[in-house]
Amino acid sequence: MDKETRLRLAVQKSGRLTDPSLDLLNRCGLKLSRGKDQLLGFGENMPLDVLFVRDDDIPDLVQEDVCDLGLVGLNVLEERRLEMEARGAKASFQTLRTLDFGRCRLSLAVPEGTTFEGPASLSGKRIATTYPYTLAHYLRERNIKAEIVTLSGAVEIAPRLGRADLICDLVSTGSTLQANHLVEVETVLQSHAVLIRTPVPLPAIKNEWAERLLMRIDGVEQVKESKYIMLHAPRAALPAIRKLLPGSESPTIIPLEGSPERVVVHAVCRENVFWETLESLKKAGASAVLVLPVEKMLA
């Protein structure tokens, strides 16, 4: 890699946000050579090299500026910054984009049957977690005092063990929760993937590639659920149809040839489209009705 000109972004090398952070690049354009099981990807298009490592690790690769670039959920970010904070240290990592991938929480859970009458319940227990220092900045804001039982994994089990009376997980659909027989009951923190960048200046050269991934980043965030759709319609019932339009902005009416009395709507509507609203467009009269998804847009 040269450290001059070529863009360093460290991405999960396995787990939930891999998939995800692989496939924004990739619709952001970047062709990645990677050999199986090889830690670094060499961008053949754009001079941007992808490291492959532990997410824990990311927010560390970022600061010190061994990466340009991390892709990263808030929640390692939060956690790192906050142990950081409690040993005298400041993060100086600097978050770029909330992405629209990687959606989870880190809960409170217990045992199914037991009462939890709200946060102040806390007091006195024990609670597991992987995330000490999230839970502990939890607690002392309501200032809570529990103990916090800090495990590497398996914190689902611990209430099971007789290591804790609850626990503080990541949760994503609630299955692994359910199948351990335990409750959701308070979410501590709302996660999601972020891109992070170096406190470090980047070169000029550098910083122009960093620029132009972050316009193609957010013309992909712009655009996910969105749909272009085209229809014919009366004039007449340009205002209804205006309103069914979920989340348009003023959609583009261009005459019908040979039909004085009709148009063609054009539109990029930023929600979901679902069967109700093509109905619902007909009904107000319009026909010929396409939907088409939307790759990519710049503002």
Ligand code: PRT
Contents of the next structure:
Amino acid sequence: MDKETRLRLAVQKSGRLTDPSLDLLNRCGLKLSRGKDQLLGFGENMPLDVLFVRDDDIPDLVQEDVCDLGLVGLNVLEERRLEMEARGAKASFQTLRTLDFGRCRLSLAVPEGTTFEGPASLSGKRIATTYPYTLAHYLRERNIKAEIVTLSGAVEIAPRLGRADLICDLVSTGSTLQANHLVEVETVLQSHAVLIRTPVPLPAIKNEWAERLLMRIDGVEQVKESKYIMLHAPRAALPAIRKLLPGSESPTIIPLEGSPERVVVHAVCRENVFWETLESLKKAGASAVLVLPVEKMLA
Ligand code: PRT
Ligand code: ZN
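In place of the form predicted alone, output the structure of the form predicted together with phosphoribosyl ATP (PRT).
Okay, now the whole complex, with that chain kicking things off.
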């Protein structure tokens, strides 16, 4: 596969980011052919191939220009950036977009029953984590001296094993903490998936496709909550109805054949439309209200 003309995007091989990443690419129109267990997926209808790897390898693959683009969690990216800085190197991957998946937070959690009075209580404590550089940065910024116990997994059981006083780990629903009798006390980093690119300039043809992909990603993100509303209304009720349409720009107003006092309103609402809104629209005089999902949008 020609590296001069085909974009290469790194995606997590198997984990929490895999399905949402592939779903995003699918919504951007990419048809990927991938044999079972194959590391490289071939873009059939775009010059874009997907390399499937462990998420921890993605920042380096992009930094070292093995891949042009990567989809990875901000938590992994930040940890790698701070690690490189600590070694005197500079991270040069560029973040192109913040994406609406992989949401979680890197948090501090203490065993139930422990008193915690703000970050100052961390002083002199042992904190278990798989994110030593991000945690060290957090502590340094607050002038706190604590011991970081770096583990490669199963962080949540470290306090019970007596290896640490508290932990710093990723949380999404909080049920893992709860099951391990730990209480979340501070957020160190809010995280979500990001799209990153190589610092190296791309050949024109690849750059053009990278731009097209970005435009499609923006379109996909925009339409997520968007709805298309159609309704009938008396012309006199238009000001009230326009105020009720959530996040819409100027709607299209079409006269209704045969009844000069009534019009048809079409509008794109960039927010979700709830039942309450429909009920208010009806009260304001609207009828025949239809709400449709928006599949694609190109600004
Ligand atoms: O094999 P590979 O190295 O690629 O995968 P991995 O095991 O390192 O990562 P994976 O698939 O678990 O997570 C990939 C990315 O998903 C992370 O880097 C985050 O950006 C994001 N993410 C979102 C999460 C979570 N939510 C999450 N809840 N990653 C991990 N967790 C873990 C957390 O470590 C804890 O053990 O889930 C547990 C807590 O979940 P709750 O819901 O009980 O709070
Ligand atoms: Zn990983």
